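Shown here is one chain on its own, the form predicted on its own, set out as structure tokens.
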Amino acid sequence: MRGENVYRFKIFRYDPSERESGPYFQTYDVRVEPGLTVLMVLLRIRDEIDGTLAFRSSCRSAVCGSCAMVINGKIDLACRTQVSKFDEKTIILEPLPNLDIIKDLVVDMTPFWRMYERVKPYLIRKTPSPQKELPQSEEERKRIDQFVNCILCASCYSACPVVARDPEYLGPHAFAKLERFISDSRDERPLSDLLEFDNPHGLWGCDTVLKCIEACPKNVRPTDSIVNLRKRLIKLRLFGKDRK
């Protein structure tokens, strides 16, 4: 297939099922109209060329993150990425980093959820609920907007070096998660809570090199929260305050 509006496609096959043919790349030439994104053209190839390519999505918009993938090199959303933005016209697609792979660019998020949960990503309440809704100030919600925008698409965790060398470390999806929550103005856990946080593992693993802020589709800034939470954490240390 030739002509001006002709990309070729290298995406990532893989089946561990299949382990002696191994990954390789496989190559689809695709006739691109103005407009299309990455997505558009995956599913085109899996409906008229190859039934057997294996990759996530969902809404298509940029809300559930089921589409993250490396795209030339670079993390983002495959629904949110138009073709036409890159100047070359061959366009590499590979699977996220960090997680194993399932089948070609379908990861297994196991870890991540795993990491998630370990912050318990919910509102936490002592006192007895109230009849009606817990208000907020215009000022409290601002406090908690940054992070309510994650999409928890796992860019960031992918494009953190600490996960790769420590399948341990948290991750920056969770910490981005865990201020979100102790930032809240209706939330009452213990800031003792960030005690189990307090190692290597945990809030001290960062090495703060901003590789989550570069990869979040959304502008989250991970890191933020991160050097936040170690705050909170240094002044229970010091003052013994276990209220937020």
Second form
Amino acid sequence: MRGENVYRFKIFRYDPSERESGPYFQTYDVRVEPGLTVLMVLLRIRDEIDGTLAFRSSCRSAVCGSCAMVINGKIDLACRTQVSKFDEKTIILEPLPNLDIIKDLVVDMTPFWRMYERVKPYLIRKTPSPQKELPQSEEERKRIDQFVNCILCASCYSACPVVARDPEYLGPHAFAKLERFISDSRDERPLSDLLEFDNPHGLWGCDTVLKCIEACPKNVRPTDSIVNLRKRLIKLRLFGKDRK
Amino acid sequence: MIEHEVIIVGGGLAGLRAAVGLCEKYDVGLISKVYPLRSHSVAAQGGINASLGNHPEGRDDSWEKHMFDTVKGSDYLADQHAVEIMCKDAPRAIYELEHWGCPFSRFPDGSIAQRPFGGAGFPRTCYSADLTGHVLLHTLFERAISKRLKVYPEWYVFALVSDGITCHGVIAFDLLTGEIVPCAAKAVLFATGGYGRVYYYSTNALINTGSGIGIAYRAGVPLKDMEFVQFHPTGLVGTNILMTEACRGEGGYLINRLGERFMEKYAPIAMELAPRDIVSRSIQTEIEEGRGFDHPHGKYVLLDLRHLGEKKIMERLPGIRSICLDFLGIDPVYEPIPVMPCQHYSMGGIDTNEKCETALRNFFAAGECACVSVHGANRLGGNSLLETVVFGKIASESISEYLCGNEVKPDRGLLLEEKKRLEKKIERLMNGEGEKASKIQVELSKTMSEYVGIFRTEEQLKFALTKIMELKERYKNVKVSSRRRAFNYELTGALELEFMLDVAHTIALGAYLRKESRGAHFRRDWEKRDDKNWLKHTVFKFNEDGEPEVSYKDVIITRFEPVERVY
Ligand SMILES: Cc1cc2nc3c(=O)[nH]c(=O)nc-3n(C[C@H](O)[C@H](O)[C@H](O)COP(=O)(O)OP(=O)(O)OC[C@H]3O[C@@H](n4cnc5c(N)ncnc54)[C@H](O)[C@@H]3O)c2cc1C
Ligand code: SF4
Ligand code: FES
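For comparison with the form predicted on its own, provide the form predicted in complex with the partner chain.
Next comes the full complex, this chain leading.
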């Protein structure tokens, strides 16, 4: 089956229970009509050709963060990637790097979540809350906007060269989350919380090569958060002020 | 075997809200077939209703007005005492979420921003741009993390274990290992979401199979009002991704092929902001009468935002813009969006009362999988996010109350028996040659979209019922080609299909029996609402032959006598 709209998908396959065979690429030829996304092709392959293929998906609309993978060498969400956007007719799909492979395109996200939890990813308040909302100006709300948009898809984590060489490095997503809370006008955590990350596995690990920004499908700029957090840390060291 | 005092199935808004309310006091385990943040709640766009009165034009808003809009929107099928509870509690629920960190959009005075939504007399929908579900789900998940909730992600529940009077736990399938794990509990809460994928054209996430509803039904728990299915007027052509009602709330127009703003014919006052059932029927009528456009993936009309201007679109509807760019390659700042009505919401579900209790003693349900009923025959936009957090909290209180007053001992033997049954079933599915589940699912969902859709007739519904029976028969011969259990989505798909068939069956049957038009249920052969005969809830019970047994139940009317619904 080769013709006008037939694309060749080369998909990374690996099943740890069949260790002898090792990872390999399997080829599927699929007819693609305009508008079809990589995720829809994967679903079609699983439904119609090969039920053994494993990959994650849920929202199919680029909001849940399930389906990040490497598509023709670039990390992106399979559900928002149109097949027809590629000039070549061969599309190679691989699992996210920097995470262990569970099966085919499914990776073990445990380290990613562990790092996320380490930054205390929740609003911390000390003063009692009023009966109504805590006021926040439009300006203050805007400040956290880009970090709020993070869908925790792990694209940045997988693209990060520091994570690749240092598995104990916290990772771009965790810093983006920390910045989301520290710069929230309502959050009251002591700035000294940052001291935990005042080391090479923390804020000083980043090479600022911006790979995370490039990989993020949601226009979050984790490097911005790292730069901001470093500034706060330096201020804290210089002036010893434990206030934001 | 795992054991917890409380097991919650579902990591969406309803499940997480309940968990947050319980996990400091009780030993709670939350099971979800996807990591909680991947739940469908994350996709909600437009907003959540509460009569805060923050909007300059909404200062006079009150919970009574919110209640009235909800009851009227429901075409008087909602149980009014439950609507009252929800609308009264709404402001508290919003403030609570805000105090937990939810980043709502703000008005210049620093208060939570509110926008107009369909069917509402006041602008009372609180939002965060067009990513409201995302911020709410992340906030509740963050709260759950801060309380160290125990989560079992990527575990599928496939059975509710009951002795007919009390429930003893659930049976889950651990996707990672492929193991079947009995889970014993003193109380179980289902917060498993809606059944959108029973329809072919649906705005719902791919995981919304409605299996939770089917599992409860098979365990003997009655379902309610299944025939009421909401069709959202504006799903993107092709992928059916939702274009939020906020597009119209912010001032968007609906336009047909002749360039007319056709809503003036159907709802001259509310126009594009009439309730969803009315707007969906209007679009469908335009399309059927030849005033729509053609597309290989269905006929459509246009949603025009261009006159809102770039600034407003970028500020209030940034998610909509990026969806249009990513999925259609069009920019709504310059081009109108092609939209069609799609299945969107499940008004019906597991029959519960206002305390989230079901007919099974220690089994509770909340959120979209439950039918309290606060939405009646038609849900208003912004009310279902509200339902998840209000009733998620109520569920936690009811469970707490139940555990305080009752000594419960889950029956391990019963759980192990049920596990054995499931093992056998999986073995059967994985042995030999047969039909693929996915093929049956496509046929089922196409049947539902075509014959149990926006407009219904007796003939169509009869056809759908026959087809569903045929598919149920064929299901017996379904086989899974993939032999290894771990991360076998083909297997989980095949197991879920059985529940989808049951759910579809009750929807079609309820629609067939209900000889009137009310809210989202519109019968071409019975176009009028008939309060004399049909002001009642439909109740479905799984009987011994595996067929639905139907009965009816009174609607609770406290404040607002049914009158004709005009917009
Ligand atoms: C695109 C879209 C936009 C929407 N926008 C709005 C809006 O603006 N305002 C509004 O009020 N409402 C909106 N809604 C409706 C609203 O989002 C949903 O009704 C609500 O989020 C449902 O929440 P829930 O917690 O009940 O279920 P869900 O969020 O669907 O969560 C269900 C959970 O159950 C788990 N689960 C299901 N079955 C099983 C099983 N068998 N085993 C284990 N786990 C299982 C899932 O993993 C998931 O965690 C929208 C709906 C859609 C489709
Ligand atoms: S910052 Fe971007 S790439 Fe990283 S997890 Fe969040 S959304 Fe994904
Ligand atoms: S499926 Fe949700 S982000 Fe792709």
